[in-house]
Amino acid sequence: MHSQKLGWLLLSPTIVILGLFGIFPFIYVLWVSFHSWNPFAANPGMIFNWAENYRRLVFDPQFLASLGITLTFVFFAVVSELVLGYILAQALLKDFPGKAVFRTIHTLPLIMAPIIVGSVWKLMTTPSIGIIPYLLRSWFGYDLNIGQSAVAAFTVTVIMDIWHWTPLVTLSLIAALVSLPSDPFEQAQIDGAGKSQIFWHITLPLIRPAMLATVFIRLMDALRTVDEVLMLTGGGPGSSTRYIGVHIFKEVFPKTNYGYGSAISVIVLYLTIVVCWLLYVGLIAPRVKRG
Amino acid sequence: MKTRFPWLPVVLWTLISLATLFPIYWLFVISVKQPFDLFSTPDVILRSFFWKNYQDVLTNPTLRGYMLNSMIISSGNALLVTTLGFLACYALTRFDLAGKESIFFWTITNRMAPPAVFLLPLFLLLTQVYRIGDFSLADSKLGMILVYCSFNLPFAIWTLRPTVEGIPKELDEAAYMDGASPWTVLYDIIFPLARPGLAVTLILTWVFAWNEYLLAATLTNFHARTLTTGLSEYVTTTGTAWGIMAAISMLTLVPALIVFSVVQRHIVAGLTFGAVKG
């Protein structure tokens, strides 16, 4: 009575749409990436040029610089979010007055559009209208100018990312911590283990799978950060916050260099997959297998 | 366990909440400031309300058009992905299809790629390939509704699958005994029971589509531009109209906030992509 035909019929719209807007773009971009194609150049046709685009890419200092600062950004942001998120998750396990309200407020940034987050932080940090540069100047005499200082712009993007995404880490770690068995902790306390010993030898190994899943999600999302940064700094000053997504956005369209732009897209996709796959194989899969 | 300072967490969390809320409060402050007040000494306390920015945004025909586009695109997309995701989950959980686990996994992978990577191919496909005569998907609302499926449809399938799977199969069997068709089972048995899950999926996919910026900014020029792209226009073209920009941001934020308060509890599972459950 369960005809296979009907099952496929029900699935077909999903497969067609994801094919047209997921798989086909990928094949198309792969194909274009082996051509030289700039519709507004002297020679607007598509010319097959083997792996010339990729050869150029490997030696492109702008691309490599963008890749480098992306990884630095991801490292600082994700590590801070993990530490902070863990501390806040632990703090939320205890009962105290108003906990539900505080937890709700803490979750608030999650639902905000990245572009709005970018505009909020722009309004706070732009000298002349922002409150943060004003306070820093009057309290510490420090001149914060994200339009001029590369370090300041980078730091503000990291802080913005922490503000936006720490709640996600907190919530996932709460879910993990709540489901932990209590026996090992009681046993450890009876044996007279210290707080740090309990953390390193019991809590951390037990929540490791959840922790890694969280790192995985944050890493993937941080690698593709575009909207916030585009809004806040536009990739500047210079190219100090030109993270890889911003780089693609700025490189591909104004220059209409479609062949080369496609090659960048393919490489970035490839690198994302490799990073995620390495993380999965190296950290998550062995754990799953063992238990 | 008794703590020695019962008020300490309250104090600390009040500070954390202030840090979380302050940026949003500052957005509001800027949005209700008089233009000449903007560049005077920044002040945390609100002394007057100046609603003209909101008036300007709400009466500006271009921005109203963007708002309408945003509404149409996110509602159309949320309805489409929830319906298709529901049908797909029904097929994946109730039918014996060859390789259905691989199909399920494949749908999920569609969401993992960085969207920036797909800007160029989607732009080229929409403008050059996906067209029939004069009809083109480029810069159309229908085009954006379909493009947003690439990240929302995997999400809908991912969140709906446990819901549909959790509905006891005995109910289907009983209905089939009474001579029901698969469509009646879907409509009369599964749909009513899956309704809470469908509502959450609908709302979350709506928010994701409403919040999207990058694809909308690249794939539309006029007919299908959304509110989020309007925001960036005010930063670049007019030498940054701060008050207007803040007012648009607030207006974009409000629907998401309302939705947030409704489905707050369910949001975590959605945003973490179900990964925490394991």
The other form holds:
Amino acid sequence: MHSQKLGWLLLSPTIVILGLFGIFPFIYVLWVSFHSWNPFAANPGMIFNWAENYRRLVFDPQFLASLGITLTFVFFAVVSELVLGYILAQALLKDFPGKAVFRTIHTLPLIMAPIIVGSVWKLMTTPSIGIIPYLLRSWFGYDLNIGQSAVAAFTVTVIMDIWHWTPLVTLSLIAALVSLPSDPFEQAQIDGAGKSQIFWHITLPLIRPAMLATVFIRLMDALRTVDEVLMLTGGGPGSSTRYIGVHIFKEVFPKTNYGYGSAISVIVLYLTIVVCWLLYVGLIAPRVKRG
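Please give the other form, namely the form predicted alone, since only the form predicted in complex with the partner chain has been shown so far.
No partner chains or extra molecules come along with it, only the chain itself.
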């Protein structure tokens, strides 16, 4: 009994912080989402409108378009980061000249704030001064202009996200790979298994928990991408890079439509939970049942 009280006493600061900075803001956003509220309008009060904001979402083509390009962005970014992260993790487990320098340079993007990443890529992709348009024009005769080409803008945002977050995937997979037992690999080599057989039947199943945890983290992070894309393209040209986080930002700040922006935030949170749950059910739960 005494140990239970001591346990709750030690947990109480965490519970208070979680309540203040996690649960209370969510309840407040949920409450605002059922109101029409523009604090800078002639009538700045909150007007309860039941589920009007949610009904509007279903028929809002701009929201649906943002959701579609966000899911496309997440798919290309997360899959590319997973593949590249695994290849780099395997490479960094081997010795080669300049390994320490490469590892340091490779990890640098991870410590940069998203808004700085967006600024750096803005400078690198501006047609008049950027190094990337200059090299593409010199080598391939291609004029890169993310202010005019929707495809180019979307592609650059995906590459920027890969550049920023692949080091996180690499570090996670290195930690998983170095902790693998050597016995199954030695036995497989004795039995004459090839590299692809060892990868599909030993390496991949053993690192699957770490890989899925990394995918969950990147998935949730990519779904709420705002700062770097807003800095690089501002959501344009048109709405080609108006991802859902950018869409919420533009609804809440320039338009000061707090009620509708809150409703979008709640729906995006719900979708994130559903996607993660589907991944868990599809990839982890069957293995847990098999024991």
